[in-house]
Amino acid sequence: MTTARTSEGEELIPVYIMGKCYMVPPSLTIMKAMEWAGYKLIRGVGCRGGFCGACATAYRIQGDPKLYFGLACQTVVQPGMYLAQLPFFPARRASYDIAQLEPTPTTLFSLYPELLRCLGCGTCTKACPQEIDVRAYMAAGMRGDIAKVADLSFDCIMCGLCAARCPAEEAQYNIAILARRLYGRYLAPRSRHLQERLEEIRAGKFDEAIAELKSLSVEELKARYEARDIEPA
């Protein structure tokens, strides 16, 4: 029996697309199997490189019973992979205007009375493809500590994987951008430096200097780019 292989000599395997067998590269991420199959994503695709969430991925491993959770454009195939791309589904999301609220508990309760509904059964940090414990901010939650919601839940994407496994029916994600930015507005140290760079802004300080660059030609731009001082890592 004849392996089928790229032209590169690369050997394929097979991967489940929506029920279908298709003979894919082992090398390729889930995003690129299914565009090297033959589809054509429009939807379930956004920045391609792991920061928006957008392709949120569920699949199982054949002979495996467990659920696994991924992103497409990170998750590299398997064999034997069974994929179903999750399209984006309701998930309530409360209304608010953040500078008329107060950095407490009780808005956190207030907007999202269900977060006080949690389990604690850990399917959402399950689901998490950041790898983000879920669990220990929504108990955080529950006790009002913000500021600690708001950095445990700091690399979230927003992709829904956590809502859409929750018992609870909660929107994890939803409750988790609401306390980062009450710790952003209200709790979060102020930095001088920064308070400093703008006021020096507003008085007109660079103005000459932009100036100068936006004269410049991308030529130009480029060789001041180039020739920039640069902080040793």
The other form holds:
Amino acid sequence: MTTARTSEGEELIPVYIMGKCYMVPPSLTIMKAMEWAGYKLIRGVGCRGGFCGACATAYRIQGDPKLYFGLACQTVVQPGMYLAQLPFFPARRASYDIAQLEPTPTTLFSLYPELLRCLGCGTCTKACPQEIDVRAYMAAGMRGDIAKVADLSFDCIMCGLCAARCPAEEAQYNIAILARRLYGRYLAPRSRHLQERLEEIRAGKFDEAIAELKSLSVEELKARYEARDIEPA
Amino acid sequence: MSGYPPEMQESIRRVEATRARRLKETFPAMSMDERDEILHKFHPDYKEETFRAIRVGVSKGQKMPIELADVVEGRPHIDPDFDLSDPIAETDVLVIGGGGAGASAALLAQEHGAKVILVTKLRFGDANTMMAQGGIQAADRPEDSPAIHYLDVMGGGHFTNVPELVEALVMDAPFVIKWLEDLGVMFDKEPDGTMVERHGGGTSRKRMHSARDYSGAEIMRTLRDEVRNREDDIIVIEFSPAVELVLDDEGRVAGAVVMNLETGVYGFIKAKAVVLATGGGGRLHYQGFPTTNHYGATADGVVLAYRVGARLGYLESMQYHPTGAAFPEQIVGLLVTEKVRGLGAQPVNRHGEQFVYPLEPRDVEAAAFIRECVERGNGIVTPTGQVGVWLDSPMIDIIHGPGTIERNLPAMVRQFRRFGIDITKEPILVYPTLHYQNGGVRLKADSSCDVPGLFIAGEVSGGVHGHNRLMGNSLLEITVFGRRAGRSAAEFAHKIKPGKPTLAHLERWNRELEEAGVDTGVVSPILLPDYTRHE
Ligand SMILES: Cc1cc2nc3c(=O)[nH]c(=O)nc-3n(C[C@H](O)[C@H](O)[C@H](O)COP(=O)(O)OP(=O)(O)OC[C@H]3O[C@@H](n4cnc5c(N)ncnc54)[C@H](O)[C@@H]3O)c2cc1C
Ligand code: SF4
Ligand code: SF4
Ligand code: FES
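In place of the form predicted on its own, output the structure of the form predicted in complex with the partner chain.
Below is the entire complex, every chain and molecule, led by the chain shown above.
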């Protein structure tokens, strides 16, 4: 085993990666600790910033009966951690044509009938590294409240930890993205100004102005740029 | 309990002491001359000794960061006599890269009648697109117009942008917003449907559309979901980065050799057209800078395209984001979004004093941070030796009312709370971080490049943003040119009769390296950085 300190004098702590003990600096994230231990990561790593959900990790701590969950790129190691990466968890995903769906209260469970099997146990909520109340959005889904599911699930990074824990074998995050897409396409209020702009562009309203700008020399463009008025914040 | 060690807390007390005064005063903006001077003295792009000219290929003589030049001049993974006779798959359009640009291209190629294979390095969506927080620009308000957007883009890029590309960018922009909305992207809106739009650095109109502070994630996961719904026509192959492009005997791109990341086995995917959408190169850590980029951002596309003869451009300027996290150690380099300054947080030094106008252009702001720390010694040093300046985030709630930070920056709040730091009460330590590759493979308005059959989209390309990209224009670029690339590639694929696949260009490449006496010791593309410890 390696020495008990780093060159900066930091005292090393034991962690167990897939059952094998390594001494690592206590300041590292789980991800960096694995690299420090010598793993060149391929699975279980993506953005390294808490946005992509690739690095779902389950762990226990020696002497503590509880099971914990976190993102390897965002969680700092602790002494006696037993780590298991869950870079992939099989979950069902329905296939659909968003343009052919209707945003009715039954749409979610017609594509995901298992939604109605949710027991309301809340295990998913405890596992979610994004602090989303997964049980609550599943309950909203059962009521057919698409807008509520979309809102509550918005911060979901599709890491799969909820699905890994669910006794009812739900694929919560797949149901959630369906709800968000239905909301974005059908239920969110439309933008009049966007529609009007599209018509103006189609009618060629800006063609001349753009053509003129393209024809200017750099000096002329600079002068225009410096003279442009700035909308107040 | 604070996540900051005692020495840093001491400096925080000084920041708090000056806050009341600073709420009433803002440091003045620099003149054009002052900007110029600080850039030349302190911006990483002006450190001559960290750049060099490449010595082989069609863009010989072009300057780029040494780390990038080393991989561009690298040796191929495979030999020129690699067996192409038995492809592992065949398709009309091969898309390389599963980020926003690649996903857009796959969708449009499919809509134009092509069978598509999308290969990507890690999982589909493990990409810079997923990490974008701030938003996407489009001139769709009555006060705004594509012409005003055009002027902002050109000015931001120091007027070196390619006009036809900028025209495509700004004129397609409102259509792209509509397209994303129809796919189900949840943009921030007022109850009457009016888009919530904000300023970004260098915009003269408010045109930044957002989806809370998960703008890129919302776009990426929606596009990915749509690609997966078209599984009959679009096959996605993950953990299979491209290591070489293949030409046919008439010099057209005819597919790529990919590597199974887990088994190390190479295979040829034959295609009638290829879209290259591999993103940027932050993980090359130019000049030792940390980066905001995802793990697979290693500039592979620049290497691949260059070896088949596509010209490069604009790679002598990289974008350093002024506000990368500098503490805690675990998240050094990760992005602290520009919105934090946009909402009123001031940068201050270890004495709690302002030293720069908070919303200078990114390059100027970054240079000012470096000057404050390096030349003036006014930075805060962390226990691991990282230096930085404070970004006084608690000011936001004081200016706009309690709860503003929590509501507008949930991803930021969560990220720091994980390490015991409450950014609504304590400032954030920041230092410039490597953020964006302004340049890349030279692009044309239909997303084609110098090499027939090869189409380019996204951060891997060069020309749209000139020498400096404005926030919100790259999420726009990847959708505008991703769509164009998909369509152009499908049309190209329908037209051509493919010739015989060959890797003869690798023979020429190897010979050229030898004749020029170039050996950087690198096999490229490098695919992933190596962060394992070497004792
Ligand atoms: C933290 C952060 C915040 C940002 N915020 C904003 C913002 O607010 N607004 C904005 O407009 N822009 C923002 N940007 C920039 C913007 O997100 C990116 O420039 C843009 O998303 C790039 O998209 P892309 O599809 O070109 O590349 P990416 O999204 O990076 O996708 C490239 C894909 O190609 C894959 N790949 C790489 N090499 C290979 C290979 N050899 N073979 C196969 N696949 C490969 C990668 O793994 C990746 O999946 C931000 C960037 C970062 C990093
Ligand atoms: S874990 Fe499964 S069953 Fe329990 S509340 Fe969550 S979704 Fe329902
Ligand atoms: S809802 Fe499920 S998939 Fe989404 S972030 Fe939470 S645990 Fe992960
Ligand atoms: S690596 Fe993306 S969330 Fe951890």
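Under this definition, the rigid core comprises the largest set of C-alpha atoms superposing within 1.5 Å between the forms. Residue numbers count along the first chain shown, from 1. Please read these numbers as outputs of a predicted model, since none were measured by experiment.
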Cα of Q62 displaced 2 Å or more between the two forms, core superposed? no
